[in-house]
Structures are given as structure tokens and as C-alpha cells.
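Just one chain follows, in the form predicted alone, and it is written as C-alpha cells.
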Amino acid sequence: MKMYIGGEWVDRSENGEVVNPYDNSVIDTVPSASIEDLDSAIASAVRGAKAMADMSAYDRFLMLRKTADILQERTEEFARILSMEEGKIIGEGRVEVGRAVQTISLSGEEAKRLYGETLPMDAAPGWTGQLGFTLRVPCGVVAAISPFNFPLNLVAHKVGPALAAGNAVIIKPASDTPLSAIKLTEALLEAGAPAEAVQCVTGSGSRLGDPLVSDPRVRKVTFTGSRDVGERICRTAGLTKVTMELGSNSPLIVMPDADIDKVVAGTISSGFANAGQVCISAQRIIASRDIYGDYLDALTQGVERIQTGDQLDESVTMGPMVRAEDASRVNEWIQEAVSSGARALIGGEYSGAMHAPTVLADVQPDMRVSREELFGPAVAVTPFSDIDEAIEMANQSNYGLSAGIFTQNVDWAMRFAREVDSGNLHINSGPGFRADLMPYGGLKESGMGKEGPRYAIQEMTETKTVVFHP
């Protein structure tokens, strides 16, 4: 596939391969953009921002609604592309396309709801008849840097709000999974986006990232990825507005009154979806000693039923990780925990990019598999004695993106909601739940700012205050 810069689809002599992580077959190639290409994309986006600012809110709505319709009509095409390049099972691919449809649709609706407010100037001392109001205006050029794990919907969460707000957007997709973003760019242009309102620049993030986020023509950076890269972007971007979604090692508290079957279902759906490569995967399972053994037995039986293999096979329920080196890293952390006293109840093996779904018991909070972000198909289970200890363990992390608790006790649930340091809190669900319309973002080192179309648009616009004096 080609990349899209300056209103044209372009190729380059230097290309990168996009491979299927299950069998390492080459799906396609994409150009490796140069710094000169990036400069051209930014210059084009500046012109595109003017075109977007001149487009009416209703026309932006129509353009995004048509884009959503195109995605809906081509669900299977998009699902197969993102499943092949990322490794998630085809069923999850279809779900992601459906979510992207919703994200783009919601963004279009929000384009019609951008408004300021009147200001009560007479509430200020010394008022002499001033009339005040605010205007909400687009930032201009938005850099959208997306990760590999949701190569369509997380791009949609950046591009949809950016265009709805009247900005131009430069998409920098993950090098492993650029094809979905390219296809979304095609859909946006087909739906009537101005030719220079969208740029899709492919290539190495290590080469392109710093020049992109440090360019003064870029007014807003929205990034989803690792904590370390996010910190680098913040240091490099200077006075540019930023939204950072930087991952987690999400805790799931299992209280003694929990329904074990529901907890197991929630653990599996939150812990092993997309081979655990989800920012809000259930990673640290904090289980009451009163039900610890029963929970582990039931969880092991549930994980045994996960079918691994070719992600395009309809019978498979978990595909490969995106890279073989990631599976190797996950296995290293697991073996390190086992050597320090944890027990692997099931799994613990890998081959290539395929890592077996794994349950670790008796994990200590200071083990790396619990302390850092694993981002793989394993859960680390630790026992606790009471709600005080459970909340303390949940908060023993630099992260705070999502957390869950299973309980029927309202007092425990309310303590969890008030005292656990997390941007998203789920009662009687795993932490992996996300509705695309909700405000989504973390506390502590999980980042800053919110996604979700309504909330992202607030981050991608700026306020002018206007005062009429008599």
C-alpha cells in the first residue's frame, strides 16, 4: 500500500514489510517516510486545517457519517486486514470494525455540538454593561500517533474527533500495523474529507516521532502507547497540547462474596482478549483467601478451553501476539516469577509469536509480572485477607488506567470507587470494559487527558473569550 501525503498517494524506494504474526507471511509493504516526507505532510496539513476550519459543522458531520457507513459496508474487508496484520482473531476484528463505526459516528454527531457559552459579566465588580461570551475553535494540526493493538479503532478515536472539531490530522500508525489506518484514510477521502485534511505517514516511529511532535506547526499531539515513549513525547513536544494514554497493569479485586463463574468469565474476557495486548487487560488478580482455591480451580478450567492458533480460523479464540520477541519477553517474565516462587497452573510455553494463555498463582506484588505492564496473555493472581489489604495492593502501582472489583457488598464497592487510584473503575466487571462514548483516560503514569469523542473534541479545541464593551 501507499502512504498519503499532500493530497497524493505516494510510494518510496525504501519500504517496510507488514507480516502476519501467525505464520510470518508478508501481507503487504508500505513506504518508509523520510524527514522530507514528514515536512511535506505537516505543510499540507496546515493548508488542510484552513479547509477544515472553513467547513461547516454540518458538513463535517455528513463526512464522518458517510465514513462510518463505508466502514459498516466493508466490515469483512477491514476485519480481515486488521486481523492479519495484528494477530487478533477474526471475531475480535469484526468487533473492532463495529466499534470504529460507532467512534466515527459519535464523532460526527459531536461536530454539531461545538459551542461556547455566555459569561455573566455583571457578576464581576465594576460592571459597566460588558457582554461576554466564548467561542470554541479548532487547534489546527493534530498529530495522531497510534499503537498496534487496535489499529483501526484507536486511530478512529483520534482522527474522528480531530476532524469533527475542524482540525487537520496527521496519522502516524504503528509500524507493525499500518494497513488499517491507510484503509481508513481511503474511506475518509471517499466520504468527502478535503484532500489535505488527512495525512497518513508510514515508517519508523524512532525516526519520525521527534520531528513530528516537536514541529511548531503541530498544535496538538494525541498518543496511545508505552509510558516511556509518552514521557519522551511530552519532553519533546514542549508547549504543544498533549493527550497521553500510556497503559497500565490493571488490578481486578475478587471479594469473598463474588460469583465465581462471573469472575472467571470476566477474568478471561479482560485478561486474554487480543492475547492480552490491551492497555486495560486484567493483569493483577487480587483474590480473597476465602475463595482463592475455588477461584483458581475454576479459572484454570476456563483458560483450558481457550483455543489458540491461526487468527483467521473461526474456531480459534486467541491468536498470536504481534511479534515473536514480545512472546519471548512475556515468557521471560513468567519464568522469572516461577523461579521466585509463583506457580504456573496452566500455560507458560510459547512458540514464535504464539504464547499459551497462562495463569500464575501465589504471585508477590514486587514480582515484575505484577509490578510492570505485561501486555501479554497471562494473569498474575495474589491472595489478600481484607478490603483494606486489597485496596492497598491495587494502588501499589505507578499506573492507574482501569480497575475492577466483583462484590455484592455496596460498602466494599463504594470504598473501591473512592479509594482505588484509577481513571476507570468497574464494579462486577473486569477492567477490560470500554464503551467508546465514555470518557477514557488514566491517573498517575497512565497518562493525561481523555478519549471518547465528546471528551477528545474538548481536548482538540481551544477557547476564545470575547467581551463587548459599551
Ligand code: NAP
Second form
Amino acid sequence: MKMYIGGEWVDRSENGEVVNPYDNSVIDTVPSASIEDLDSAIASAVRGAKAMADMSAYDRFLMLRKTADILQERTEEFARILSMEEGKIIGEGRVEVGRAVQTISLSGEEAKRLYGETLPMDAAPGWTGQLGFTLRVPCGVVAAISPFNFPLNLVAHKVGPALAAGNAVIIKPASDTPLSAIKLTEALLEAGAPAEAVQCVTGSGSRLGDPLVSDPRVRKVTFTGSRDVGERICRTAGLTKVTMELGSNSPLIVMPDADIDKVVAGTISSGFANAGQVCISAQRIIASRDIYGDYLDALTQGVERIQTGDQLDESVTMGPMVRAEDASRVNEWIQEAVSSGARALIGGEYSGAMHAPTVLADVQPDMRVSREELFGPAVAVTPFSDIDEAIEMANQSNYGLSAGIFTQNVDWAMRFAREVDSGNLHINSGPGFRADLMPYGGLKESGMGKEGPRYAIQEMTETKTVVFHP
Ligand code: NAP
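Switch from the form predicted alone to the form predicted together with the ligand and print that structure.
Next comes the full complex, this chain leading.
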């Protein structure tokens, strides 16, 4: 596929292969943008931002609604592309397209709700008749840098609000999974986005990232990805607004009164969806000693039923990881835990990009598989004695994106909500739940700022204060 720069689809002799991680077959290639290409994209986006500022909110709404309709009509085509490039099972691909339809539709609705407010100027001492109000205005050019794991919906979470707010947007998709973002760009243009309002620049983030985020013409950077890249972007972006949606090692607390069947279902859906490559995957399972053995038995039986294989095969319930190196890294961390005393109850092996779904028991909180972000199909289970210890363990992390608890006890649930440091808190669910309309973002090193169209739009606009003097 080609990239989209300066109102044209362009190709380059230097390009990168997009590979299906299941069988290593090459699906397509995309151009590797040069620094000059990036510069042209930014210059074009500046013109695109003017075109967007001239477009009424109602027309922005119509354009995004039409984009959502196009995505919906082409669900199967989009689902196959993102399943092939990322490795997620085709069913999860269809769910992701459905979510992107929601994200773009919600963004279109929010285009109609960019309110300012009147200011009570007469409440200031010495008022002499001033009339004040605020205007919400777009930032201008937004750089949207996205990760591999939700190659369509996480791009939609940036592009939808950026355009709804009247900005131009430069998409830099992940190099492993750029095809969905290119197809989304096509849909936006077909739906009537001004030709220079969207740019889709493909190529290596480590090469293009610094010049993109440090360019003074870019007024807002919205990034989803790993903690370390996020920190680098913050340092490089300087005096530019940033939103950071970073990683996590989300905890799930299982209290002694929990319904074990529901907990097992919640652990599997939160721990193994997309082969564990979800920023809010359940990674650290903190389980009461009272039910520890029963829970581990039931969880092992549940995980045994996960069918791994070709992600396009409808009977498969977990596909490969995005890269063979990632499966090898996950396995190394698992073996390290086992050699330090953890027990692998099931799984623990890998081949190519396919890592077996794994349950590790008796994990110590300081083992790497618990301490850092694993981002793979394994859960690390650690026992606790009481709610104080469970909350303390849940908070033993630099991250704070999502957390879950299973309990019927309201007091425990309230303590969890008040005392666990996390941007999202789920009672009687795994941490992997997300509805696209929610305010969504992390505490601590999981980032700053919120996504969810209504909230992202706040981050992608600025407030101007206007005062009329008598
Ligand atoms: P990543 O390695 O940080 O890459 C994310 C994006 O940043 C890619 O487009 C990458 O481009 C680009 N990039 C790399 N180096 C850069 C630089 N120096 N400057 C600017 N951009 C640069 O993350 P990933 O492996 O794709 O995704 C997994 C991570 O994302 C996990 O940590 C996960 O938790 C996090 N995540 C967070 C959320 C959330 O909402 N909080 C959601 C999903 C994922 P290349 O691909 O070309 O390297």
C-alpha cells in the first residue's frame, strides 16, 4: 500500500514489509518515509488545519458519520486486514472494527458539543462592565502515534477526536501494523475529509519520531505505546501539549467470597485476549489464600480449552503474538520466574510467534513477570492473606492503568475503588474491560491525559478567553 502525504498517495523505493506473524508470509509493503517526506506532511497538515478550521462543526459531524458508515459496511475487509497484520483472531478483528465504528461515530457527535462558557466578570472586584466568555479552538496540527496492538481502533481514538475538534492530523502507525491505518485514511477521504487534513506517514518511529514531535508546527502529540518511548517523546516534544497512553501490568484481586466460575471467565477474557497484548491485560492475579487452590485448578482447566493456531481459522481462540522476538522474550521471563520458584501450571512453551497460554502460580511480586509489563499470554498468580495485603500488592507497581476485583462485599469493593491507584477500576470484572465512550487513561507511569472521544477532544482543543470592555 502507499502512504498519504500532501494530498497524494505516494510510494518510495525504500519500503518495509508487513508480515502475517502466524506463517511469516508477506501481506504487503509500505513506503519508508524520508525526513523530507515527513516535512512535506507537516507543511501540508498546516494547510489542512486551515481547511478544517473553515469546516463547520456540522460538516465535521457528517464527515465522521459517513466514515463510520463506510467502516461498518466494510467490516469484513477491515477485520481480515487487521487480523492478518496483527495476529489477533478474526472474531477479535470484527469486534475491533465494531469498536472503531463506535469511536468515530462518538467523535462525530462530540463535534457538535464544543462549548465555551460565559464568565461572571462582575464577580471580580472593581468590575466596570466587562463581558467575558471563552471559546474552544482546535490546536492546529495533531501528531497521532499509535501502537501495533489495536491498529484500527486506537488510530480511530486519535483521528476521530482530532478531526471532530477541527484539527488536521498526521498519523504515524506502528510499523508492524500500518495497513489498517492506511485503509482508515482512505475511508476518511472518501467520506469528505479535506485532502490535506489527514496525512498517513509510514516508516520507523525511532527515525521519524524526534523530528515529528519536536517540530514547532505540530501543536499536539497524542501517543499510545510503551512507557519508554512515551518518556522520550515528552522530553523531545518540549512546549507542546501531549497525551500519553502507556503500558501497565494490571492487577486482578480475587477475594475469598468471589464466584470462581466468573473469576475464571474474567481472568481468561482479560488475560489472554489478543494473546495478552492489551495494555489493560490482567497480568498480576492477586488471589486469596482461602480459594487459591480451587481457583488455580479451575483456571488451569479453563486455559486448557484455549485453542491456539491460525488467527483466520474461526475455531481458533488465540492467535500468535505480533513478532517471534516477543514470544521469545515472554518465554524468557516465564523461565526466569520458574527458575526462581514459580510453578508453570500450564503452558510455558513457544514456537515462532506462537506462545502457549500460560498460568504461573506462586509468583513473587519482585519477579520480572510480575514487576514489569509482560504484554503476552500469561498470568502471574500470587496469594494474599487479607484485603490490606491485596491492596498493597496491587499498588506495588510503577503503572496504574486498570485494575479489577471480584467480591460481593461492598466494603471491600469501596476500599478497592478508593485505595487502588489506577485510572480504571472494575468491580466484578477483569481489568481488560473498556467501552470506547469512557474516560480512559492511566495514573503514575501509565501516562497522562484521557482518551474517549469526549475527553480526547478536550485535550485536542485550547481555550481562548475573550473580554469585551465598556
Ligand atoms: P512502542 O514500541 O512504544 O511503539 C508505539 C509507536 O511509537 C509505534 O508507532 C512506533 O513506531 C512509535 N515509536 C517508536 N519509537 C519512537 C520514537 N522515538 N518517537 C516517536 N515514536 C516512536 O509500542 P508498541 O510495542 O507498538 O505497543 C505496545 C505498548 O503500547 C505497550 O506498552 C502497551 O501497554 C501500550 N499500549 C497502551 C495503551 C493505552 O491506551 N494506555 C493501548 C495500547 C497499547 P514503530 O512501530 O515504527 O517502531
